[in-house]
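Take a look at this single chain in structure tokens; it is the form predicted on its own.
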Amino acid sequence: MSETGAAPLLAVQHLRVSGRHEGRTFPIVEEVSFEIEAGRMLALVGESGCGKSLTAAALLGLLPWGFAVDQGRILLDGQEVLRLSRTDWRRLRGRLVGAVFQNPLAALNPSLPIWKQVVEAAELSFGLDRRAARARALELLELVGVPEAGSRLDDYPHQFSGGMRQRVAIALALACDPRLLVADEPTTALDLITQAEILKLLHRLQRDRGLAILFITHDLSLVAEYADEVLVMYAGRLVECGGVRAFLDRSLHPYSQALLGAIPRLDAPELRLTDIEGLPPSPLDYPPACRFAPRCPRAIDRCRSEEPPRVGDSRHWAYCHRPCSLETV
């Protein structure tokens, strides 16, 4: 995926995450591979339940009970994190990778003042005293645009609006100066204006601090302006990857086109929005061959019996027997 030739900050290779149900082990995320360079934003998109957040949890070493990575590699700045002990991974998390989740209120402790939460990880990592910790908290809150930050250090989460709580959550994620930020649906619970403010903030941090960002979302309308590359996931597998402009102009996979067709366009208001019939399959019952075939209007018998080939080139590819727009790649 690299266009500059620089070594990726994050490299995920053939990742598989499995779960257990009634004594049976089954794969939920399979054969996921991608890279992110410093200063770049990669958007991971797809419907709810496709495996995006589980992939993020695997990257952060935060998989819930009953789930495990049983295949693949995760390299952070060249270090294989799956081989780390729980203690070593805890030390690495925060310093190298930070995370912002979709519900900022759930990410914050209602019983602690904001300044204490923002720098808790930095206090543990760098041994800051109280004065230095408060100064660091003020610096971070100002960085993420909290108004009158100096007078709000001792406030509690319930005293902040949803958008301000999300800014606080971003400050918390940046406390140890990570090089990679995993933003898992960070704007889902926010109104449209606040969504735009948060995304502009993330984009500024990416540009000014050289952050690599994995932006996980189901909303493709948020991807066009800020992402550099797009990964599309369906039923636990990647189905398309490409630069954001090429993806928007000529998506290859029918699933990608269906997602794009559900977005209203200001430049073409007369276009009828489309929907995707049916629901994504359960991980307990993934269909054989192409997992999108039961919902795909372009599917033929081969789609239901043979694994789809990879088509396109190294910069823009998809797994599909009958890709769209391939002649323009």
Second form
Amino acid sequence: MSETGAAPLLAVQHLRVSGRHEGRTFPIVEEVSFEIEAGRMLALVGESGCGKSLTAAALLGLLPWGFAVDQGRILLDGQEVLRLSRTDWRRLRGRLVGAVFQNPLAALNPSLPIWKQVVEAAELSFGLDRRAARARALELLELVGVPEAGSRLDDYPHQFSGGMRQRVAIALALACDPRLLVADEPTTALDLITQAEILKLLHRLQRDRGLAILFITHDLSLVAEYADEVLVMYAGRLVECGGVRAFLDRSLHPYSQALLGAIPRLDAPELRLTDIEGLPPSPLDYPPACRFAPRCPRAIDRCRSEEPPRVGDSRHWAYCHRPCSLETV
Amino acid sequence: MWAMIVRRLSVSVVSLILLVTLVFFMIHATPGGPAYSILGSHASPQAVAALNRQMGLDRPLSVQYGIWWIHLLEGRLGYSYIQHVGVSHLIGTYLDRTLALDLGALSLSILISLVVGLVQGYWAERLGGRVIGFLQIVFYAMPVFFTGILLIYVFSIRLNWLPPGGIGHHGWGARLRHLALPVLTLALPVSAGFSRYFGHQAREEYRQDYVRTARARGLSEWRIATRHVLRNAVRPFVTLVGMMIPVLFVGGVLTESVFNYPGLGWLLWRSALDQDYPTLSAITLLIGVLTILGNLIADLLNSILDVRVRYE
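Structure of the form predicted in complex with the partner chain, given the form predicted on its own:
Every component of the complex follows; first up is the chain already shown.
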């Protein structure tokens, strides 16, 4: 994927995350490989439960109890984080990679004024005194566009609106100037207008500060405007990857097509929204061969018996026996 | 916030008035009476009547109730006709011993439960958390007289490290040595209960997203526990501690009797057996006042800790 030849900021190779259930270990996310370069936004898209949040947690070293990475490599700025000690990895969090999550109210401690939370990590990392810490907090809150930030330093999270809380949460993540931001459904809990504002903010940070962003969402319509590349995940595996334009114009995988078909379009209102039959499979019971086959309208017998091959080229590929628009690639 | 304090204080005052009234009528409702306990159960009705007149017990209940209030407001708690000494003096002698025991056990319990609860919350899904949960039930269920005797057996008889009972009269060292086992005995079941409750709160807090956010920022587990989880988990715990103060005192009564430790609990027990009404009512009142105070302090502390209450 690397176009410049420079080492990517984040490289994930053959990642497998497993969880334990009733004494047995099940792979939940498998064979996930991707790269992000500085200043790029990569969107990881999939339905709820497909493993995208677990992938994010693995990148951050924050897998819940009972889950573990048991295969693959994660290279953050060239360092293999899975080999680091817990403390060394902890020190990378915040400084090299920051994170924003879905629910911005729950993400903030209700009983600490926001300025303390915003600069807490920076205070500990850089040993700021109180005055410097408040100045840094103000700077960060202004950076993320909290209006009248100076008078809001001592406010508590419940005194902010949902969108403002998410801005504050982004400020928290940026406190130590990380170079990669993992944003796990950061706009899902927000209304449409606020969603757009948060996306604009992320885009501005990406453009102005060279921040790399891994944007995780179930909503393809958010991706179109700002993402550089799109990764589609289904049932714990990547099914398609491509530059955003190529992906939107000629998606290869029937699952991607189905996701795109579920977005209302203003330019073609006569098109009916389509939905995907059935439910995504449970990790305890993944189908053999192509995991999407049981729900796929294009599935043939081979899809259920043979692992799908990789089709397309190095910049836009999918795993599918019967890709949709390969002939035009 | 000031409105809240005023409201809370008035609740305490009303509780106090109810308490004083209740104690008065409860004492009067008990069978027998002071005259019988002084003169013995075989006293002649004439002698009883004479003594009742002398003590003012023949006057209408409403008048006695008024006098009871006046005396209380003047700080006069009466005279113990069994021990032949003023009740205030009696309580003054025993109170500090009980305060030393109960406050010692309370502080130790709070300390233990904060540490154990945080560890338990952090280990919620692991074996360690379940082991702690099991130990909590064991210690919670163990009666004070059983743990007390067990501790005496181990630390006094076997190891000969600590005195098995009584109070030290000479110097702070001796006093503390005599306090060690009773404090531990009382603190064990109390910490088991406290830490189970606080551990549950801590577990709930550890599940909150802000803990994940804190981890994502690279904060250490120590800092997350002390600065984030503790701060949020401690509020309901403060309320619980306030509510448990009378329970602690009742546990103290048993502990004092196991260790032959002459404190207020021991005095309460004696005066109940001896039908020493003035002492009995004074101690009952005192426990009630401490309970009301404990709850008041807990609520005020809570309002300081909870920024949302403070701002409304």
